[in-house]
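Below, in structure tokens: the form predicted on its own, a single chain.
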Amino acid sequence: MVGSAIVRRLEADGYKNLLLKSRKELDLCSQEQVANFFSIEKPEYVFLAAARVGGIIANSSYKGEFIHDNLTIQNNIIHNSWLNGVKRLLFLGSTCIYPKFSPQPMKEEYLLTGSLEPTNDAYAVAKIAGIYQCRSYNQQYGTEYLSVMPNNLYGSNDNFDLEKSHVLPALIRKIHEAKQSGDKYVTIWGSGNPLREFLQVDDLAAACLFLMNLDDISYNTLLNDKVAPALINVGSGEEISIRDLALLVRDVVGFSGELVFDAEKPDGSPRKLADSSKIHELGWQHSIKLRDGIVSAYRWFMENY
């Protein structure tokens, strides 16, 4: 989802010199294949969006895969970027790196100040390792690698698998199928009380290109920040409860049934609002409103599923 959005943005802005490989052509978990790719192609700029990702069910069910695959992918790419002289690299992570009960909104300097949310701690630890790998290479080798932490993402090419998807695509699919089946209600995991921040993936792509094209002074200021070096949040700054989100999806889908919240199921973190003041001060703001983004995501789901 993220990679395709970045490609769309680059192509829309006139970039033609893109090095793109499918998963069949390049297995990022293969040390040999990644090393060969970098030594032959010699990319100058890298957007590291590839990862094993999922929602609360997948994160808590496949912890071994989540930590192994993400560590392997980022180790291969970050290390070979350094070996082959990549000028700038953006490492995409997630705000799940912050403590479960982090002060809100979550500032970059809150990293490692408390315990993680248990349902996605394996994924979070892998992403934290990537942040520290970027920082360590910057400090030892003088690289210019920046870690970008978006909040909950959604949009075209999202994963709508009910076991492995994030909350918004899961809601879209469950409520759509209930409408199609004529069901009288839909059961939703959790109490509905947690608050979440959502960012449409094309907004993230715009933010990534904005950061990659920053002037040297601004970019190096981010890399050398004394409080949270080489780490920046990207979010909308707006939050909504899971209950209100489900009601919004129900309205967009046109389902007239009831929403039933199963409080016996886990909620995850009670609140996850990112402090995106760093990128806002640099001049970037999101542009896609949540309702408009959900309408677009539902349209994409209908056309592709």
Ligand code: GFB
Given for the second form:
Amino acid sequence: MVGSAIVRRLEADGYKNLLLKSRKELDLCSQEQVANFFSIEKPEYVFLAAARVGGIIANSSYKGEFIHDNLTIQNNIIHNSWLNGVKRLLFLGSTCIYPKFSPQPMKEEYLLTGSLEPTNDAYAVAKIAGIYQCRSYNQQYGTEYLSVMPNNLYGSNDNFDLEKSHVLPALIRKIHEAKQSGDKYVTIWGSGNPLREFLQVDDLAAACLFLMNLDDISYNTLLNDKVAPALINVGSGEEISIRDLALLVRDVVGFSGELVFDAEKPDGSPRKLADSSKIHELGWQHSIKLRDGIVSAYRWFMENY
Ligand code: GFB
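Pass me the form predicted together with this ligand as well; I've looked at the form predicted on its own already.
Shown next: the complete complex, the earlier chain at its head.
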């Protein structure tokens, strides 16, 4: 989802010399294949969006795969970027790197100030390792790698698998299917009380190009930030409870049935609102409103799924 959004944005901005490989052509978990790719193609700029990701149940059910695949992919790419003289690299993570009970909104400097949310601790530890790998290579080798932490993303090419997906695509699919079958209610996981901040993936792609294209002074200021070097949040500030999100999706889809909450399913973090003042001060703001983004995600689902 993130990679395809970045490619759309690069192409829209006129970039032509893109090095794109499908999963079949290049297995990012293979040290040998990644090493060959970098030494032959010699990319100058790397957007590291590839990851094993999933919603709250996938994250807590497949912890071994999540920690292994993410550590392997990012280690292969970051290390080979250094070996092959990549100029700039953006490493994408997630706001789940911050402590479960972090003060809100979460500033970059709150990293490692408290324990993680248990449902996604394995994934978060892998992402934290990536942040420290970028920082450590910057410090030892003088590379220019920046870690970018978006909040909960959604949009075109999202995963609509009901067990593995994140909440927004799951709600779109569940509520649409309930409407089609004439069901009286839809089951929503958890209490409905957690708060989440959502960002449409095309806004994230715009933020990534904005950061990759920063002038040297601004980019180096981010890399050398005294309290949180080489780490920047990208959020929308559009925070909403899961209950209100479900009501919004119900409205967009046009379903008139009830919402039933399943307390057996985990809530996860009570709240994770990113403090995006760093990127705002540099001049970037998101532009896609949550409701508009849901309308277009629902359209994408109807056309493609
Ligand atoms: O999006 P989500 O799976 O992940 O769940 P997290 C967000 C909230 O929505 C939780 C509730 O409180 C869920 O219980 N929810 C309600 C549902 N109905 C559903 C449903 O049908 N499906 C899903 N998936 N959730 C993820 C992390 O945490 O956030 C990842 O696991 C990553 O590591 C990602 O950081 C951004 O927001 O809780």
